[in-house]
Amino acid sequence: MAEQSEMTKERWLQRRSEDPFWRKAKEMGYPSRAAFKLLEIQKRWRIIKPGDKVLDLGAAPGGMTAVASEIVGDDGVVVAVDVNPLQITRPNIVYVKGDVLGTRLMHELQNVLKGEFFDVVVSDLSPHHSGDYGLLVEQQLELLEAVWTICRKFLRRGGTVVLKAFEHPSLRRFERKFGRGFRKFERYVPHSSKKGSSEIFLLGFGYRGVREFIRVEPASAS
């Protein structure tokens, strides 16, 4: 079993080294190939502007965080959330160790924002792939619901959201609910997505701003 696991790791490392976007990320100093997904979306829609407050969920190792940080500049901030640490540090990046399915993240974000709101929320979150695609989709939908709850609490009216999902008929129900929260809704598959991947990004433009039903429960003592 150990030998099989090692071979699997070796094949994964080989595929990664052969990935042109992974090599390009290394050459350009980006922590991961995810940077190019956000760069594509930014080039097409200009979702992030200088001075913006951006929330990056599932940020580690920091590919999208790095791109957002470059765009918002010194007058903006990128709040990067992940259970794992970032591989990038900059003055305009605030790292929050947190889990979108946990109970404390809402309080952490409240403390960072101090009554303000995010202009843009991006999420590259995905569960660990167990090989069971049905389970993967179910877990991804759970993550999408958690992110949507965060957006409804902390995204400003008129703001933008970018969410990673996986193509599946069960995604449609979430899409309809998500799309109603925005003036414009788009689906997009970046050219930099891995070949053969079923990932797709859901984009909401012009958040309508319904917040009244979202409560933050009192934090438990730790």
Ligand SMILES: C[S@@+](CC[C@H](N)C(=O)[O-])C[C@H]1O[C@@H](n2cnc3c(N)ncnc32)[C@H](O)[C@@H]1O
Given for the second form:
Amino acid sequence: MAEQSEMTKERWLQRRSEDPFWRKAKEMGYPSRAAFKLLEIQKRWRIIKPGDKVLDLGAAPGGMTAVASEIVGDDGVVVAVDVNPLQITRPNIVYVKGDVLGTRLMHELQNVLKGEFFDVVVSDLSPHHSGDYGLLVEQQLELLEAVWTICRKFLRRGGTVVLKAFEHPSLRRFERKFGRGFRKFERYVPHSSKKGSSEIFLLGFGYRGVREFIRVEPASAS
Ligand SMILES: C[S@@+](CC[C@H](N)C(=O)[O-])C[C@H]1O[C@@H](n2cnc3c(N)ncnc32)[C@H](O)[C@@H]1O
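In place of the form predicted on its own, the structure of the form predicted together with the named molecule is requested.
Starting with the chain above, the whole complex follows.
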């Protein structure tokens, strides 16, 4: 059994070293290949602007955080949230260790923002893939619902959202709800997404900002 898992790890490392985006990320000093997905989206829609406040959910190890940090520059900020640590530190990056499914994160974001709002929310969150696709989709939908709640609380009117999801018929219901919140809605599969992956990015432009009251529960030990 131990031998098999060793083999699996070896194969995984071998495949990773053959991945051109992984190699390019290493060359360019990006902590992960995910950087190129955000670069593609940025090139096509220019979602992030210098000076923006960006919320990056599921940020570790920090490929997308690095890209967003380069674009927002010295006048902007990237608030990077993950349960795991980032492999990058820069003056315009604020790392918040947190679980998007917990209530404590809402308080932390409130403290960081001090009454202001994010211009852009990027979510590359994904649960650990156990091999059960149905379970992955279900857990991803739970993460998407949590992100949507965070957006409705902290995204400015007119703001932009980029969300990673996984293709599945059960995604449609979320998409309809999400899409209604924006002036324009797009679906996009980056060329840098891994071959055979079913990931898809949902993009909302021009948040309508129908701000309902979302109560931030008192911080618990979650
Ligand atoms: C595909 S990775 C993100 C890659 C990253 N965006 C980058 O550019 O390097 C997905 C991330 O989601 C995080 N994650 C999963 N569930 C989470 C949760 N409930 N709260 C916070 N982070 C979570 C994982 O720890 C993992 O780092």
